[in-house]
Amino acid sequence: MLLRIDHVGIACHNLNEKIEFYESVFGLTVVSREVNEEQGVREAMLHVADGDQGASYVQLLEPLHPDTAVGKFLAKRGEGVHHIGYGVADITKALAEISAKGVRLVDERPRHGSMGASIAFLHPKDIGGVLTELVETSRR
């Protein structure tokens, strides 16, 4: 079901500073910058590698406001890994299969994600405390 690690989402206070850090230290390149009002974030996707099942990225997330999910995460835990995103071929099918196995879904159906992908989150309490995102790419 899981094809690859699509991305690691990292919460940060200052998106521009973190982009500069990842570019200068790791040589990563920004391939997309977006503001996602629905999720309350300003984000950047930095390309890490390509593989047989698709590319992988670091996703940097800066909250638009302190009362967003990422804003609350930063207030409680500080900067760091916010979630892991796994690539899937068919997100609707994956959600049905995962739900049937007793895992609670944050998103009952897919929604718009970065770079045109369809995404859905799984409840972290059912995944060992890890906020997990499923990602069906839009043929990036």
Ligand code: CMX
Given for the second form:
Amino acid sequence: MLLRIDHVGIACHNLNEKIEFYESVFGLTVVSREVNEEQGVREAMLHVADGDQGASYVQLLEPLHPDTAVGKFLAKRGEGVHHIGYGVADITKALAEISAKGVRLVDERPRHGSMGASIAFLHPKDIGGVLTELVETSRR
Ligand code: CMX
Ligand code: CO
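Output block for the form predicted together with the ligand, input the form predicted on its own:
Shown next: the complete complex, the earlier chain at its head.
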């Protein structure tokens, strides 16, 4: 069901500073910068590698307000890994299969994610404390 790791989502206080850090330490390149009001984030995707099943990225996330998913996470835990995003071929089918196994879905239906992808989150409390995102990419 999971094709690849699409991205690792990292929560930070200052997006521009963190982008510069990843550019200078790892030589990564920003391929997309977006504000996603629905998700409450200002974010950047930095390209890591290309594979048979598509590309993988680091997603840097700065909250738009304290009362957002990433804002609450930063207040509670500080900066660090926020979620893992896995690529899937058919997100609606994957959500149905995962839900049937008793895992709580944060999103019953896909939402809009970075670079035109369809995304949906699974509840971290049902996945061993790991916030997990499914990604059906529109880029192939
Ligand atoms: N990873 C692991 N656990 C997490 C977590 C995370 N990222 N975020 C919250 N939790 C845990 C909390 O620690 C808390 O556990 P305890 O009760 O044991 O302390 C519990 O989940 C509830 O957390 P909360 O702070 O009360 O937050 P909410 O219940 O309001 O929301 C969640 C939690 C997962 C439903 C919410 O963060 C969410 O909807 N996330 C999906 C959307 C999102 O993260 N968008 C930003 C990224 C967008 C993108 O990738 O494009
Ligand atoms: Co993400």
